[in-house]
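Heads up, the chain below is alone and in the form predicted on its own; it's given as structure tokens.
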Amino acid sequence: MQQLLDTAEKIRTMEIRGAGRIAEAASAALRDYVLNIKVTNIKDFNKKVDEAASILIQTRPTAVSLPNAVQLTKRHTATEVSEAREEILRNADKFLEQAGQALKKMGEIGAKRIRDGDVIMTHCNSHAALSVITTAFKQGKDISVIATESRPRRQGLITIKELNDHGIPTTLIVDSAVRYCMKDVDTVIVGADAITINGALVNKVGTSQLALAANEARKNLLCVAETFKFSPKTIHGDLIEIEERSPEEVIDTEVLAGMPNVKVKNPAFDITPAEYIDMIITEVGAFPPQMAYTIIKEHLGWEFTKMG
């Protein structure tokens, strides 16, 4: 248990970050778990495999992909003790397999909506982002990339120190500037935390106001997500929750405990209305974000949006 309640931690503090990396992350520290829990009675064993699901789920409220990736590991129909061990070791290994191809896949199919000379800009630390990006340079197409900050936590510079490694000429931006600089910019590239059933997108705040920029300067956008970003649970009406960070991220302790009429709000994600995205680059095909209930149906499954 101790090492799911580590991995939980940095999923928490944001040591271990990214949507996709988070759900490979709880995948991996569930099989682990599975593998150590010493109860003969299948009961039992249902009971502690959904403590530890519960645990790694809430450490992150917003990524949808974290409760997907658990209840896609976690869930079997064995009646006894080593048979639902095993299936729920399979079930690990198969979506850690699945997410490693998933991003290939993506790379490949969002590098053919980039032209030979295309300034792309991208916001936050995304690698599904990254993978369109990376795969359409190493095709020999001539790009170039503006990356926001991202503030508080500064994630783009992440994102620069990647696109560095790459090769790939890449300008470092505050985030105010995105508006000034969209005129240079062809396509905006974004990664994903969460697509709701109305295919509205839920990423690293500050996405919405880049949405918003690109939209009225006629750029497009795409975002980039795998499968299993999408929310099963929004069929049913529910609202994903957006995580409040601590105010430390954003200023000192002591200089806000020094201002008393002074709060902080540190959201860490913002919800960009679909018509503001012009497709949604998945490992199985591009499409609108209308077809997000498809999506939902076709590649998660009517269980999930029975998840508890």
Given for the second form:
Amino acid sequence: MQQLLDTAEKIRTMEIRGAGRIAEAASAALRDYVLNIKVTNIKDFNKKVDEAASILIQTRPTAVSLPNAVQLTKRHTATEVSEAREEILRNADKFLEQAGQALKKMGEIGAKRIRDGDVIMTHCNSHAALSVITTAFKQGKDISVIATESRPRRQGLITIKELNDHGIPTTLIVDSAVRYCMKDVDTVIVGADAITINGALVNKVGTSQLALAANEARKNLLCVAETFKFSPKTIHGDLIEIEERSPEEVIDTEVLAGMPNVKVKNPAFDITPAEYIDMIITEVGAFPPQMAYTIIKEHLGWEFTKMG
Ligand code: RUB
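Output block for the form predicted together with ribulose-1,5-diphosphate (RUB), input the form predicted on its own:
Below is the entire complex, every chain and molecule, led by the chain shown above.
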């Protein structure tokens, strides 16, 4: 259990971050935990798995990839502990393999939407978005990137390091320079923490500002997201919870303490309506956001939508 608690803590403190990586870490943690469950009764086994699953799911509320990965990993139909364990191990291995393949596939599909000479703007640090950008660059397209800093956690600094390592010409801007710089951009490419049934995109706070500025300047916005980032529970009317993080990420606590009339609001994500998104690139194809229902039904499975 300690290992699973360690992974949960790393996700909570953002040592492990990004919706895809969170999902993979959770699936792997559940697999390793299941290997060490000692009980022999299937009821007790399921109870332990459910407890572990709920610890992982509660670490960060917005990235739907996390509960999806956990559900895909823990579901089984066995009546014996040994079979249930085997099934969960197989599920985890399959999920981890497919997640790796998805990143590659999305890169290949998304790169087709990038032309030689394009200037791409990206926000935060998305492995899915970077897969598209680096694939296009490896294909020999002469591209450059404008990357936002992404306050307060400055994930943009991870992005520029990765782009630099690939040799991709990159410009770092502060978040407030997005609209000013949009005139130089051809395509905006971002990742996703969740996609709702009505095709809205939940991603790092500030994404909706990029979308507004792109829309105003008539530039395309592509979202790159594995099918496991679509939210089945939004079919039942549930809303995606937007994580609010600590004020400490924004301002020194002592400085804040000296200003009793000031409070800090620190939402980690925001919502971009479907009409601002040109295409969602998944591992199974490029779709308009309005096709979210089909993706949930056909690729996560109808049964999955009932789990909520
Ligand atoms: C990361 C973020 C990323 C998505 C997609 O937020 O908003 O754009 O998670 O990432 P945080 P990926 O840093 O708060 O986790 O494509 O890597 O799954």
